[in-house]
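Have a look below at one chain only, the form predicted on its own, in structure tokens format.
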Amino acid sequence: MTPGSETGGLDFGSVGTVALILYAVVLIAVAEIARRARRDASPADHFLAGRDLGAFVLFLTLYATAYSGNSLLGYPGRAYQSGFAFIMATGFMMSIVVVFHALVPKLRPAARRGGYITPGDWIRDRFEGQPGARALRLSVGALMSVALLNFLLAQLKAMGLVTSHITGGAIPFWVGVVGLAALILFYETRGGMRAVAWTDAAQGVLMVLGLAALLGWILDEAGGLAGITESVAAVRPAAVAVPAAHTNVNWFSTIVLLGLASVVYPQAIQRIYAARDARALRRSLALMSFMPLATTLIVTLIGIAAIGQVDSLAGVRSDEVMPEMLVRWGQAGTLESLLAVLVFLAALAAIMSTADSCLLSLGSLLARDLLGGASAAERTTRWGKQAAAVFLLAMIPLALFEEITLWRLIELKLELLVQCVPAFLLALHWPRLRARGTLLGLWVGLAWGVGFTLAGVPQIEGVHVGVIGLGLNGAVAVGASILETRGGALARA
């Protein structure tokens, strides 16, 4: 059967497409609803919300926006190839909460005080009157924008897939591609924070409740655990099979990485800014403890046990999995259909949301850390709205471009964000950091990530070349912080 064939008395891809169309409608509404709920203009109204999210919607939007399309189609595609040693896949989110818990108790207050619109505002407070100060926050803010550049580039190919399987067709990938990222510049630019907020809370609802049915699903077709175990097994026995040395580095390698990038998310830190509250901020990172459980274990077990469901799922992308798997799902009968739908919605919702949140952290990078924005000036915001579109339209080609895989995009990210680690935690915890050690470790970790990336060297060993350049990074960061004050104290004397 073909996506759009009539299962049950209903038509899939017709089906999907009404859903889709009122999905469409209902983020044009909270646009508008958010719209008219904003006090003014300035910066911290539209890119923070006010500063005034509270910990359940607070806890939704960081959870919608870490669980993106990369989690959604780039995780199961991933396990589908590795088989069971991916289900490590949960410790990498895991990760993710216990560095958010060395960085939030001492960002956030400095956070509150200085009024911060953006990372680079953290930087500038930071290193004040430090020499190499201002390179040092030009340079992160470049390498942010560059890396949400990438994420949105993901959440664009993804939302094409999605929007080409839920339809069955109707609506080709490049439609997809162009039409979802025009509704996400109006809304994201018509509501602000607050739009991009209130849409992640009803997303990061359908998102869980979709995927729980969905492994039930998968969980009764298979025969359970052991069921999926057996049919895994049977199609391709090395997918079963005690993950070797080497797969066991990179496990360690991809949970720093992972871990560490993952935390220094303009979208993410902006969040933290945005909180209500120390009380609200704390609960939201309680809840998110649970949701690798909720979400990055369920599309792991999809990937595995699509192995021995979807006969080797010849002609199929690796990023295509998970519609696979919904589409087989949704032919099942009238009420699987529907609830395929359902969370095909969730799907897209968790993708648009990672794509608006880009979006608006990109804008504010752009408008304030990189072109110098006033924090209190309506012409800030005017600015990032303006330059988020320009960039949201140069990116649209190349999401039209579909060789290079998800997991690929998630990796190349977090080795360029990763470099931005010493300048937060670093800086953080340890008070001798200087601004210009710190920009030479940098540049020293990026130079080998990205030297060893054009050169066609993603690992070594099985470690991540940018995890190496981030132990450069440091190395050089505190090397030379520490010289640099004793030629300091010298001249003193």
Second form
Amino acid sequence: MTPGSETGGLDFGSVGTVALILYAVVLIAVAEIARRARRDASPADHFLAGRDLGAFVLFLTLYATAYSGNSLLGYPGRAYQSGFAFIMATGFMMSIVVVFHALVPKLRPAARRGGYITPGDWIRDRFEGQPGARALRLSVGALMSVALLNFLLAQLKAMGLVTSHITGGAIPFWVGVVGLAALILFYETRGGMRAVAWTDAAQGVLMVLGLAALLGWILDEAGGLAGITESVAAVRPAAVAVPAAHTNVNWFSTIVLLGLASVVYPQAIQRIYAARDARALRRSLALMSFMPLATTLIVTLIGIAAIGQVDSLAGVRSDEVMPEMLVRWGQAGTLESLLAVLVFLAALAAIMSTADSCLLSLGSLLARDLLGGASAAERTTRWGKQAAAVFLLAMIPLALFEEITLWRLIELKLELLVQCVPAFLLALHWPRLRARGTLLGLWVGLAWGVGFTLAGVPQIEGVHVGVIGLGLNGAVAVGASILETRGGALARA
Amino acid sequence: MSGSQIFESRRAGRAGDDSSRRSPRTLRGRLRRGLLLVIGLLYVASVPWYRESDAPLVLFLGLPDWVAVALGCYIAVALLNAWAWGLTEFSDEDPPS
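Show the same protein again, this time as the form predicted together with its partner chain rather than the form predicted on its own.
First the chain shown before, then all remaining chains and molecules of the complex.
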């Protein structure tokens, strides 16, 4: 759709521009209210909202953070390429809430008692006094920071993409990236986690409403699920066929990769710390179990439905499948145009809510785990804000010029993060795990995963190199810890 | 509080008498573990590794039958996982000294 194009007497670009401005005003207002609600300038208040998030806000902020630009733009593009086999996305997003069973019941009580703020606080506490503990904390902090920067880059790119579409091109890609990055920086710096969580809650509601409208449109447009399947089968029969063995192996591998890597997202771990109480956390996670059905499944169906229009979508990049489908919907009439703008805003909300959470976590990781100590001083909060601002500014040029798809960014991030899993899941459940063994395992797994990725081999026989690297990582961590424990026992004898 | 105290409190719990094994808390724990096992099996069933890749297209509820099976498994996972979270017990209190 060109700037100013009209649909049933409605100028799509103008409506989108007005909606975008209103959305920005609401976010600024929420941030200001959050700033007034703050109790002090401590890191716990800034980075964890004073550890007082109730079930409703916690659920919406978990939801808005977990479902990002990758989910709303990357997944439809992937479904468009893969066909019905990408139904796996609903399963792997759900696996995150399943794997949380191995993390939350043990990490949460420890975090409460230890007053944790960052993931590194767990490493410090768990491996206290052991040789290699500091190097392990720094390595995990650095790895998580790189993953967050990657995640942030993906969100910045998606922000520019959606802004240019929602305004019909009136606001170009680069202005969208720079302007919305400045908006996030403003409200994150002003209100901290409280502003992020409250804006996430508002954005989560917007996402649910937008996606519900979108589902109604797809089913109506295509003549129900059977209509979608038949049109896809007619255009691309392979997209409806039972997947080959290689795809099935990849399906299992992706469930393992996403399920394990996503539970060590720093922003997710910090929301576990920020919950008001155990009850609020349990209720939020129970509700989160259903969100892949309300989100991932819908965006997957959008991508699959787009296959039925393959001829007219030829030449469209995979990340632009969703915006292109929305623009077509918006052309159908005035109501459709308004609903398409609502869904665009929902997509933007998903992107912004993930970006702000990444930025906040990044600031806390840099200030507390990498640069500072365990100090509760205001200085840590100030460092966190400054570090986040510097890295956000550094990411903007990459977002403007780097040519890489959102799906590839997701995979890169996960292959890094998944190597942190033993330092959390294994360390929570196996008392004999030692810091040096965990560190050695982490570097072995990382060398394997990054080495193959840089060599252009992201998978071996359908299995992600990061998953194989995690296997090596765990084996080395366990083996080295047993050897160290036995060596210590022998020395004492 | 040190993270290693988690393991100490767990060992202390195991050393309790046999009557505690039949307490509602333990039954909830067993039910929760059973639900997680079923969730694992549903994940295995959701991937169509047991189907021939050249099987003819059969629709079920408007979807290819293997997609309907996968989706059915994921709906069941969502329900069971929410139930399992309802049964999950963890405390925000300090451990007994």
